[in-house]
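As a starting point, one isolated chain is supplied in C-alpha cells, in the form predicted on its own.
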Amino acid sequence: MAEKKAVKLISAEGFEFIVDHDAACVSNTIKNMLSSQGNFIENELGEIRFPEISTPVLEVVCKSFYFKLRYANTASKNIPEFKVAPEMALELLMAANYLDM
C-alpha cells in the first residue's frame, strides 16, 4: 500500500498550507484531484493551487478539514462549535461549495 503524504494547498496570494492527505480529502474536490488517473500535476506533485481562494479563507478551510476529521464519527453530543468570523462567512461558503465539503 502506498504511503499517503502531505498535500500542499496554495492560496491566491501564494501562501502554502501543508496538510495531511486524509485531512485534505475531506474535500471531495481535492480527493478527486489527488486520486485521478493520468499524469496530472496535482497528483504528481501533491500540490494544488487555488487562485480564487484568499489566504485567510484557505486557512479556515484547512482548520475545518481537521475539525471535520476529528469530530465526523464521534458519538459525543459535546462537539464544539466551529467559529467563523461573520465578515468571512460568504467567502468561506463559496470556497466550501467549490471544494465540495
The other form holds:
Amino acid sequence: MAEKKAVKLISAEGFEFIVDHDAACVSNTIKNMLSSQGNFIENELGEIRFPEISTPVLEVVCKSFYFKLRYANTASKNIPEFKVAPEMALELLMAANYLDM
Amino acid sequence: MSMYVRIKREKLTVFLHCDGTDTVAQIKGKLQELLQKPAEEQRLYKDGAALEEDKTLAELSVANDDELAVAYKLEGSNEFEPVNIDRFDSSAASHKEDSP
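Could you please show the structure of the form predicted in complex with its partner chain, as a counterpart to the form predicted on its own just displayed?
Let us now look at the entire complex, which starts with that chain.
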C-alpha cells in the first residue's frame, strides 16, 4: 500500500494533530490548500495552522474526518450517531463551515 | 472495517488508521515515519499500561477511537520518559508562549 502523506493540523493553542491525507481531504478547504501550488510543505509533512480553531474543536473535527471516511460509502443501516457536546456545537459548526465539509 | 486510534504525546495527537489484527510492533512501525522516531525508541501505553510488542490490538482490546500514549526512549540511557500528555485547559485560555 503506497502510503499517502500525512498532514499536520495545528490548533489555536499550538496542539498538533497528524491525520492521513485522505482523512484531511474530507474538508474541501484543506483539500484545496494541499492541492494548490501554495507551499504548505515543511519537513515533507504538510502543516496547516488554524489560529481560529481551538484544540478540542479541532480534535472533534479530526474524528469526524475518520467517521466520514468509515461510513460515507457503507450501505449499512446501523451507522452510529456522531455525538457532539452541546456546548461545542456552535464552535464546531463554524469550524465545519470554514473547512467546507 | 477500518478503525483508528489516537496516539498522544505532549501536544501532539496522531490519528492512525489501523486494524484489530495489527500488532503493537506494526503500529510503532507506522509511527516511525510520522514521528521520525525509530520503533525501538517508542513505547506505547493504553490507560497507563505499557502494551506488549507482539500482541495485536484486538488481543489488547484496543478499539476504534481509543486513546493511546507514546513515550520516547531517553537519549543516552535505556530508560523511557514518563508518559506525558498535555491537556487543553479551557480555563487557561489566555495563550501563553511556552519557553523551549
